[in-house]
Structures are given as C-alpha cells and as structure tokens.
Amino acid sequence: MGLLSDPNRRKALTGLLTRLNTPICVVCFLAAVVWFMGLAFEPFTLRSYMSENAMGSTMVEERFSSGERALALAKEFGAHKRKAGGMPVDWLVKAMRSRGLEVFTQSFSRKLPFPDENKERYMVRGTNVYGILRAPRAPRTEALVITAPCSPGDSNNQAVALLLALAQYFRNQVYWAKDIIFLVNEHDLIGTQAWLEGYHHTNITGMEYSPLQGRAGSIQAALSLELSSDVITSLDLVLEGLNGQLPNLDLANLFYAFCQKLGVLCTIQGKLQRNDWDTAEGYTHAAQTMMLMVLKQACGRSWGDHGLFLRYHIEAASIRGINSFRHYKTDITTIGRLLEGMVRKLNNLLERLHQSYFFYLLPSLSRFVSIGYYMPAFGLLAVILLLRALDLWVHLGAPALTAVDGVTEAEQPSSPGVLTVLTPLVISHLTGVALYLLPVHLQEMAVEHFPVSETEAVVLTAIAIYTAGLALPHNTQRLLSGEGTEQGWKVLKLTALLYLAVLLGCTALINFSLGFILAITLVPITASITPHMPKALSAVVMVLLSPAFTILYCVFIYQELIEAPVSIGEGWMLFLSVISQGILDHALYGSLVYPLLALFIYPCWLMFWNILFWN
C-alpha cells in the first residue's frame, strides 16, 4: 500500500510498466499457454476422493440379478415401439403399473423456430411417461430420478428395459428413504425440458405441456441411461451440461468408485484411463482428454439429458454404454448392479451434494484439476488487457511536446468528443443486435427469394450479417464528429480493452472453457492493434482470429481429438451445423453462447476492427 500511496513510487512503477509493457504482455501470453497445457501433467492434478461422508464405503452388497429379464424386455419394448411408430405409451404405462409404481403421463408440443435438419423435425409432439416409487421409510420430501430417453429406431431400447427391471427390483426393497422417479422421455432434450418445467411449474422456453398429475419430493440427483446394445464394452460418463455447467464432482467420483469395485471398464470423453503419467504418451492422452472436455464445455450445449437438470440445481450425469472392438465385455446385470449401488449411495444423502467441486477439469476419472489451478491461466491473459489499458491511460494523460520558435513546450492534449467513442460503440452493438435477431426473423423472406431451406436461410443470413459488419464504414467516428484524431482511437481502444476484459472475466467465471478459448484468440490481436499497422496484413490476421473463425478452428480440433478428422468441405458443413444448433439451443433450452457471441463479443471485436481503419 505504501508503494501505491507514494506519488513518486507510483509514478516510477507506472513508468516501469509502460516501458516494459510489450515484453511483459508477451511473457504473460506464453506463460498462460504453458500453464494451461501443464494442467494435464500429474503434479498439477489432484487425486479424486469422495468429499461427502454419507456416500462413503458401506458393507452393502449389490444384488440386482435381472439382466436376462431386462434383455427380454428390450426386445418386447422394441417390438411395441415399431408397432406404435414411436413411443409405446400404453405399453409403458401398463409395464410400470405392473411393477407397483404410480404412473403418470405428460403430453407436450414445441414448434421450433426453424427446422432441425440434423434430426428432421419442426413441429414436435410427444408424451413423457414416468412412474414414482414412494419411499417407505421417509416423509417423501426428497426424490431421485432415473431417466432413459425413448430414441428413434432401435436406439436406447436396452436402457428403457433396464430402467423397468430396476423399478421392479427396487419395488421389493424397503430401505429407500427417497422417492425414486423412473422417467421415459420422448424427443430427447425437448421431452426432458417439458418434464422439468412441468415438475417445477416454470415455463422459460415457450414450451406447451400438460401439467403433471403426480409429483414426488425435491429432486436431489438424477442419472440418465443411454444403452443401445446387448453387448457393452465400457461405460462412458458424460458430465457437460447446459451453458458449461458441471455436476458436483462427487457424482463422478461415485461412478468411478463403483466401476472400480465391480470391475467395469469406464471412460471419460470416450478415452480410457492411463497410468503412465510420467511418459510423453501418457501426458498426450491426458491433454487430449482435458481438451475434449474444454471444447465440449465451451460450446454451451447439453451433451445428454442430464444437462437440463443442472439448471435446477439437481446434480445429474449421463451414463452411456459403448460397444467397441475391445475384448472386454460387461453384461447388463453388472450395469444394473452398478446403477443399484449408485442409487443406494445417493439414497443415503442427508443434504444436497455440496462438499466437493463444481468447477473442475478432468484429464481422467481418477484425477482432476480444481478451479484454483486452472484460473491463473486465464488471469495471465486478462492481465495483458489491463496492462495495455494502463499503457494507453498513461499516454493519454501525458502532455504532448510541440516546438514553437525553436523552443519545445508541453501542450496538454485535447480530449476527444464523446461522440468519437460513442458512435462506433453504438454502431457495433446495433450490428450485434441485428446478428442476434434477424437470422430467424428473416428466414421466410430469404426462402422466398433464394433456393434454400429454412435452416440454410437462417445460417446464411447470420453469416451475411456477420460479414456485413466488416463492410460498415470503418471510420464510424466520422459520421457525427468529422475526422478521427490520435487521441480518439486511443480512448476508443482503452474503452474496448476494459470492455473486453470485463466480458471475458464474467464469461470465465461462469464457463471457464469458453472464456479461455475466446481469450486465447482475441487477446493477442486486440492488445496489439493500432491504426498505424499495415492495413491488409492486420485485417487478414484480425479476421482469422475473429469469433467465427474461432468456432471453425474448434470444429476441426474437436474432430481431430475424437480421431475422426474431416476434410475442409466436411469441416465447413459441420461449422454451419454448429451455428444452426447454437441458435436452436438458445431458442429451445436457453443456451447463452449464441447471444453472448452476437450481442457482446462480436460488437467488441468490431470496435477493434474500427480502430485498425481509423484515420
């Protein structure tokens, strides 16, 4: 404090930071990259452990043994599903009632803002079926949920059958202290969204649904099952939810503990765990696993039905059965025992899961990176923006030297007008508002005038508006205030740097992965851009590091990490699909990535684009 309160020392410190501004910024950027890549190295990780005492080890033995019955039910369910041409509601209601559950149905409908070509749907109508097993040893104030989506074709038949087999087994047990809800939802996330909104009496996405006739207690945790084969070689744990939310780490630890106990092969991000951390191959494997989690979390979509439960502070995860070419096989009975054990542990909870981490990265299921370890990587990037802003602040306050009759005099710089900064800021944000609103609202007009589908019209309109933002008058400050001044662009850049620092900081606090990816591409060019740089080369670099190209790079990197590389043409088509899905996820489930990019990140980038062409 003495250093900052003393004017002379403060001036000396400011002068030092100004003189060494560029070298310090370069060191910070390199340190951020090295720090982040080092997170996958064993010394930077912590060994997983169970924080919640109520879910600690017990002497209970899992006794589920109805695996063969579940496989028979899967064939029966598949036959009725083909006969009904979709969800066999009547058969499911009868099957649940025969197992002693209180059974209810919920109908719902949702008109999409434009057709979802990936799943070939526009007007969605469906029915959810759920049964409630009432707790015999408690006042029924809390509940657990096991859900299995009814997918098209023969997908997920085994999951629904295992859910019914577990319901029959659980019905004969007397130790349940929480209600257990068995939910079979139609149309994947849309059905889950309708059921959750009906259960919590909310309507935040414009969904039309019938009110729920049966309710249980406050939901404490949820498990989503995805099994599409009689032969399972491994179980993959899916954690990433809507807007980058993650469940409490104890839920992942619980899954891993039971996999270890029962000898089940388990994966995260579809990758097996390795123990050779000290080798180059082991580090590369951990780094790829962690990068996959970062990319999936950054996109903001829900990667399973569990993702929508997290919005309601319900800890949830999806367990996905993988049938690969591995020789290791797991039968359906073992999977049932694993789920029985997890539900019995959750049944022991006396309060919500809260003692472990909610912010973490996983290079493997046995080790994790806590928020205290990975946030410094982002902090180093944010420091660059603040250092550049400090440098501009010092230069704006320094008097200019002018020569009058051979005598050098200090002249106080004139402050630029408010409109010099306000005009480009307003125009940039109006462009962002157009990018957010117009693609969906202009789809009908685009379809009438161009030979494209509704989905293509939305995506191409968004790209057109994004490109049009680059073609706006570069010197927007001249619209109202005449020629730009040297002080004008410095004030605008100072404003833009602080604005970007706040945006990225708030984003990283909610979704670290998204904030870090945006920072790693935006910070270098925004920190160094000036009107005195070569225009053509700088413009190309700025476009290549813009938010749209960042999404494109992430598409190619993701495909490489899942070992399914694509050509440039295929990557472009995936890029267009990612844009359409981002807009749909925002309209259907409330994903915040698209409005964040359209209303804030892109306009902020346009302000730096305006600085480059400042005259």
Contents of the next structure:
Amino acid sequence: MGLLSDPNRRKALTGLLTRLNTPICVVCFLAAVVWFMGLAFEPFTLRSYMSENAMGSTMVEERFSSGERALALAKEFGAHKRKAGGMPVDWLVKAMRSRGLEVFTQSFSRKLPFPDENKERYMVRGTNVYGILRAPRAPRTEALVITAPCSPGDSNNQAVALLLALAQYFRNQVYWAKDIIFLVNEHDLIGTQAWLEGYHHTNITGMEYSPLQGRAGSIQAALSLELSSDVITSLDLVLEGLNGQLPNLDLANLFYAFCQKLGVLCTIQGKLQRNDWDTAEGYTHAAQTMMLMVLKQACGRSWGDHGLFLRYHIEAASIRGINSFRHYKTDITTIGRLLEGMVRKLNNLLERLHQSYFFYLLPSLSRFVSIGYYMPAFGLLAVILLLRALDLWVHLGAPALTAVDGVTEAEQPSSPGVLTVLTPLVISHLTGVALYLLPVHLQEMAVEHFPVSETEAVVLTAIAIYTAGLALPHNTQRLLSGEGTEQGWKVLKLTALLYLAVLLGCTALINFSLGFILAITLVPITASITPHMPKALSAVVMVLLSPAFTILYCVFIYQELIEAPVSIGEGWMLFLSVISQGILDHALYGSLVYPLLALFIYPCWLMFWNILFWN
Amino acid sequence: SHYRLFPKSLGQVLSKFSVRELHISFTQGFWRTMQWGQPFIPSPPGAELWVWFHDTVSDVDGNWKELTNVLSGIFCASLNFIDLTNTVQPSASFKPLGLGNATDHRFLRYATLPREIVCTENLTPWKKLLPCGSKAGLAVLLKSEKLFHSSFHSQAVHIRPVCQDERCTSKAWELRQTLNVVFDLYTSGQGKKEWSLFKMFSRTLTEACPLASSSKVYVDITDNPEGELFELSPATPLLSQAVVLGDRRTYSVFDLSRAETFGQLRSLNLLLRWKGDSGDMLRPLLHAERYVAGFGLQTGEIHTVIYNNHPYRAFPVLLMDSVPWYLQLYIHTLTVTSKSRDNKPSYIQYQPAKDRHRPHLLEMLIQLPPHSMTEVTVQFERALLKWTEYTPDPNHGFYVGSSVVSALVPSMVAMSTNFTQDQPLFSSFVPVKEESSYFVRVYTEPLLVNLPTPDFSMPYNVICLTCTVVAVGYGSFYNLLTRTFQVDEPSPPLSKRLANLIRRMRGVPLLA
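I would like to compare: after the form predicted on its own, may I see the structure of the form predicted in complex with its partner chain?
Below is the entire complex, every chain and molecule, led by the chain shown above.
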C-alpha cells in the first residue's frame, strides 16, 4: 500500500493501467476462457472422495431380493393407474398400509399463470400419497425421503413398484435410526412442491394444499427415483436443482461408490466416464460433460424432483434409469440393492451432510472441480469490468489533476448532473419491470386481439417488450438533457460497469454457471462500448450478445451437447418454450433466473445500449 | 433394617436432599398414540426428571444440582447435564402425586434431556433396585438383548409418600418401578401372528420373587370374550376387571405365587395366537404432535397440534412448553386456533428465557372444542451461539424437549374412585375426584432444530483470512487515512550534487 500512498508511484501505476488497459483486458478475457476450458482437463481436477466418516467404508451387505415382485407390482400399479386415469390413490394407500407403513395423503391444486404447453396442463389437481416407516426406538426427529413420481402414461411404474418393494423390505429390518418417508407424488414437480410446502407449513408459491397429517421430524436427505423399464443399461445421476443449487458432493460420491460396488454403469449428464483423458477425444468428452452441467445449472430450474428439496436444506439427488441399446443390462434387484445401500448409509449419518463441497462442477462422476478452482475463471472476467471502470475514473479525474499541476485551468467542463445517469438508469429499469410484469398480466388482452394461444401470448409479449426496450432509452435521452456530453457517457458507463460487476459477482457467488455465461457474453461488448464506434455494426454486435441471444445460443449448444442437434426453426421453437418454462418456473417454484434477467441484467445491458446511442 | 425392600441407595438420597417426591423416566423411542392408544405410563423420549423438595429446603437449586449428579451415578445416565439452562418450575402441569398438599412450585424442579440414549447400562441399575434383582420373579424376563430389540422402551422410577394404612396414621414411601416395552410383531414374527413369553424375552417364568406379597401377569382380553380373536394358552380361570383410561377392560390373571400357575412343566410360557386380523384400535381421545415450520436458518415457527377426538365433549388441557434459550421465542406471535377460530387460553403463564441461564417456560390452559384440532403456533429466531457452546456435532442440530399436554379427559364409563390397594397397576397416580373423567398426560415428539453453524472444519483458513485482512487491508488503509502527504523536492542527481560541491568551493553560483 506504500505503492498507493506515494503520489509518484501512484501516478506511474495508473498510467500503466490506463496505457495498457486494453491489452490487459484482452489477456484477462483469453485467460478466463482458457482457464475455464482447462477445468475439464483431468490432471487439473481433483479425484472425488468421501468426506463423511459415517458413510465411509462399506461394511454392510445388500440383501434386497424382491426385484421380481417389484416387476409384478409395476404391472399391477400400471393397470390400476390406467383404470383410475391418473394416480390410483386408494390402491397405493392400501398397498402402503399392507406393508406396515403409516399412510397419509395430501391433495393439492394449482392454477398455472398460463397453460404449460410442454406438459399440457393449466388447472392442476392431484394427490400425493406418502407412507412413513417409523424407525424403532427413534423419537421422530430425523427422516429420509425416497420419492418416485407417478407420471402419466406408462412411465415410472417400475419406480413406484420398486419403492413399494423397498418399503416392504425395509419394514422388516431393525437397524433404522431415522424414519423413512416413501412419497409417490403426482404431477411431478408441482406435487413435490406441494408436499414440501405442506411438510414445512410454508406457502411461497401460492399453492393450495391440504395440511399434512403425519410428519417425521427434520428431513436429512432425499432420493428421487425415475425408472421406466424392467431392465436398465445405466443409471444417470441428476444433481442440478432449483436456482442452480447443488446437493452436497458426498451424495454424488455415495452414488458413485455403490455403482462401483455393484457393477452398475453410472453416468452423469447422460455421459459415461472415459479413461483416456490424455487424448483429444477424452478431453472433449470431459469438457462436454462439464459444459452440460454448466448449462443445466445456469438455467436455474430443477432438473428432477430432488431439486426442490434443496431449498429446505435437504440434500437430494435424482437417480434415473436409462435403457439404451447397450448389451450390458442391470436388473431391478440390483437397483434395489443400490438404493438399499445408499439409504442404509444415509441412515448411519450422525449429522447432516456437510463435510464435502456444496459448490462444484463435475467433468465426470469420479472427478470434480471445486469452487476454488473455477472461481478464478470468473474473477478474470470480472476484473476486466473493474479495470475499465478504473480507466474511466482516471480519465474523468484527469482534467482536475492537470489543474492542480497548474498547466491548464481554462475550460473545466461542467461535471455532468445526476440526471444524466439517473434518467437512463430509471428508464431501463422501468423497462425491466415491464418485462417482468406485463407478459403474464397482459396475456388475456393479447389473446383477445391476436390469434395466439395464452402461452404464445406471454412469450411473444416478452419478446416484444424486450425489443421495444431497445428503441426506448436512446430516444428519450435527447429529449431530456439535450446534447449528451463526453463526460456524461463516461459517468454513465462507469456506473453501468460497476453495476454490472456487482450484479455478475453476486450471481456467480450463488450460481457460478449463470454468472459465468452472462459474463462471457456481456463483458467483451460492455467493456469496449463507446458512442464513437460505428453505430450500425456495434448495434448488431451488441444485440447479438444481449441476454436473449445468449439464451438462444445456450439452447443450440445444449442440443448439440446432448447429441440432438436441431435446425434453426426447431431451435427457435425451443427458445420460445424455454422462455415460457422460465416464467413458469418462477411462478411455480420460485426460480430466480427470470426476475434476475428481467429486472437487473436486461436493464443493465440497456444502459450500455444507451451509451452506444449517446449524442 | 428399614431397607429390607426399599433400595438403600435411593433411600439415602431421598433423606439427604430432602426430597418429597421423585419421578424419573428413561425412554428410547416415541409412544405412537395413534397406533398404540393412550400410554399407561406416559414419558417423553430421552430422560425426564421431576422432583418436589420439602418446603424446609432453603437452597433448592443447590440441592437439585447435587441430586441430579448423584442420580446420574445411580442410573448411569447423563443426568449431570441437567443444569439451570434446561430446568424449569412449572406452575400447574406437575402437581405432587403423594400425600400432602403443598403446591408452592418454588420447590418443584422439572427437566428433560431429549437427547439421552437409553441402553443396557441404564437397565442394569434399574433392575438392581428390585428386591430380588433380576434373579427371581418377573424380572428374570428382563434380558437386555431382547428388551432392546423393540419399538419402544421406557423405564421409570416413581417415589412418593403414601399412607401406610387406611386411616393414614403413618407415612410410608412408595416406590414404583415401571417398564414399558412395545414389541413389533411385524419384524420379529416373520409373518406369524403369535407371541409368547419365550419368543419375546427368550425366557419363561418359573417362580415368583420370594419377597413378593403379590406377583401377577395380566393379559388384556377385553376384545376377545369368546376367544374368536385370539387364543390364549395356558387358560386361566382368574379374571379381573378394571377401568383403565376411561375404558372398562378385562384381564386374565396369572398369579405367580400359586404353584398351579406353572403347571406340569414348572414353567409359565404364555402364548397368544391370533386367528384373524386384529380389530381397529380405539382412537385415543387426546392426541398431540409438534413440528417446526419454515425453512432457512434465521427464523422458524413451532406448531403444536392437539386433537380432541371426543365426539361431543369439550375439555380443557394444560399445555406446557419448555424451550431452550437459543430459540428466541417471539411471544407476541403466539396464536391458538381451534376450528379456524381464535381460541383464547383461560390461563397463560410465560417466563421468558435468559440467555445462557434459563429456558422459556410457557404454560397455557386451553379449552378444546369437541372433535377438533387445536393449533398453537409461536415464531422463534435462532440464536448464533458462541463457538464454544456448540456441541461436538453441531450439524446434527439441537433438541427441544417434548411439550407436555395434561388433561382430565371425559371418560366413557364411570371410574371407581376408591383407591384399590391390590391393583397398583391400574390405579392411576392421580387421584381423580370426578367419576366421569380420567387423567391423561401426552407428550409430543421432541424437535430437532438446526442453528446457524460456522464451518468448524476450516479454522485454519479462517485464521489465515482474518489475519491477512487485518494485516494488509486494515493496516494499509489506516496508514493511508491517517498519514499527511507532502510533495517534497526530488533530490538532485549525484553528478549535480558533486558539481554543486565543487562550485560552492569555487564560490560560483550553484546549479538549480
């Protein structure tokens, strides 16, 4: 700090920083990209290990053997499901009760803000059925949850049946120290949300539900099971939850350990692990897996029933059975054993899972990148914003500095008023508020006047407001404060840069992936934008790097990564559905990505747009 | 001596600490009222201790502290963890059950340890208090390897002063030792619906304790008058009727003091074989449960739900809540609702907690409307503890003891109020004046609450970070803020200084 208290050296340092500002920024950007891509390179990652002692070395033998019975149950359940035209509540209650569980039901209803066209639902009414296996000699203070969604059609019958078979087997064991809740939820996430809100007696999303009758204390961990075929080739682990929250890494380690023990093929993001990290293919594979995780985490939605548990500080993961064309098959008994082992290990827990990481990226199931390794990639991007802000600050202060030296005292440009910054700030945020509120509230009007469905109305209104926002600020700017001064845009840009840095920094702390994706698209253009650039070209580039286009690129990249590439038209349709899903996720489960983009990121981007058209 | 039957270890303790009444229970598991019905001897999970001292005691807290430490040794339990932070003095919920009518609750101390784990080391000292130990009589059945293979286990010791005879000329100590165990037919029966003494305890009865004046086994056969539900062997002609918890029950009695009870084999192995599905359990009239609502580590809400399942009678209950100080109750948020209407308690006693000194105590008398659910809610904030105050497993959470619901429940049948000396099992502790109701105490489940917990696994990182911030950040900023800056002339280069030196010697003007 002696560096800063010495005016000469301070001057030298700022001089260096302003002179070399652009090269440093470019280097930082490239370094960030390289660093991020390097994360997937195996020698740079850590091998995952079990941190929790209570779940350490396996001394138990899995004895679950009623896989055949589970398959028979699945058929029975399927038949009853068809007969009931939905969840066979009475049959499930009877089935659970006959297995010695305390059975309760919960009915819920939810009117969606607008119809969900992906899942074809608007007015949702359903019933959750759950049975509690009371642990002997335990005082109902701790519980584990196993959940299986009752999906429409024939899917997931095997999961529900396996759940029942496990319940029957578990009931006959004496070693349970925590109550085990077997939950069959209807309407996938909506049912889970209703059950969780009922269990914790909260209401954060305006769901209507009947209060729960039976509880079992604080839930320590949850596993969600999705299984649609009698045999599977691999098990996929899904970790990404609401708002990019992840369960404790030990849960993933536990799953991996049991897959290894029982010889089950396990995948993450649907990708098998490869051992050839030193080849280009091996690296690409790991990078793809990690990129998929980043994309999934960034979108902030819950990728399985487990995702909603995380809000309640319950570590949860979804296990999904995949049946592809591989020859290696695993039968349902083995999956039952795997679950038995995992639940027994979780039953041994003395404390909540807390030993291992909560912030990580997984390039494969056995390797992880911890927060300490991936944060520098974001930090390098954020530092660009700060450097540019410093540069502007120095430039803004420069005339004052020369005045002290006594060289020029003549034309001291009047410092820009507060209005020059405040006006675009307020206008762009009002646009953001409109983008947040209007699509859902104006849907009825839109449907009346245009030949579109409600869902299309919402999405198209959102896009219309987004586009209209581009026209708004730079027109009003001239009306309000007349000719924009050179100082004016610099102050505005300085404010906007710092604002963006804070926004992205906060986002990255909570959801690294979202922060990083936004940073990598927003930082280059926001750092370099000035009113003196060629207007048309810069405008095009800016629009192409705006948040909406980022979403569009993410859709294409995601489809590419899951090996289901789409044409432009299909991509556009997917993009529209992603927007509607984002708004729905916000309304139904409280996902924060839509409000973040609408209320903060988009207005911030508009401020830079304003600078481009500064006159 | 006077200690022929009464254990000397306890007798000495009673006289040394001037104890008038002592009730202690150790429970592993939770009594499932909805499946098992009303408990005969209710007790909360963990350890519970409540003691009335004689009103001659001047330093009650001191006696209490010593007493808990001594009992801790006698019962091999962690009762020494009872201190002022978890002791309360309920004003209404716990009345003396023996002789005398002193009700000054300054001489009462009540504490629970919800975390206490009960195992064989607690059973052995408990068995030793019996006159015959576990060598003869019913106590031979109490083998820990079987007793702890159950769904519920509760052992208790109750000591109170009683009249020695009908006219109450002299006083005597009554010591009741109770053991309450629930076996799970489902897991241990392997599908067969039958149980026997041998199956449950891996022992049979062969004799009564020679010191016992009465030694009997009662089997409830109320629902089985014609033998259509289950078959009991060996058959016994002795029947006994009693009104228990508001219900008239019939029991088969096996008197161990009579030789014919043991039959030819000289051993008694009771065997019950079910013929069909057992009937539905009568819904208990009073039932209570509790849970924590909300999420996050800042605030929460305790919900206590009390059910009155009586079809047409309303009755009052006394609810007692003792909450540790680290849950800071917002007592202004206390609400009591029945049938979605506000229910104003007729009596509320609230003693706020003092941080690190005493817990919250909340007692309320609430009228329960017939066939209703009453919900008592109160919000709380989770305190941030000092780092030494966390338990070794802070992420497990912190326990809040059960709340206690005491009530006089309207009875379906008339109670006999005359105290029956010969059936101590069925005589309630609480002498009930009215014939039409009986006393019930229901405990809710304890709560496990997570408090904001620092990451203890990285003190090194924390120390490093703190030191760096203090040393580099604070130090240099302080330096920058307090120092005054002056621009001083740059010193001339060496060549110029040399030149000036020569010029000064020569007497010519110096260089600038």
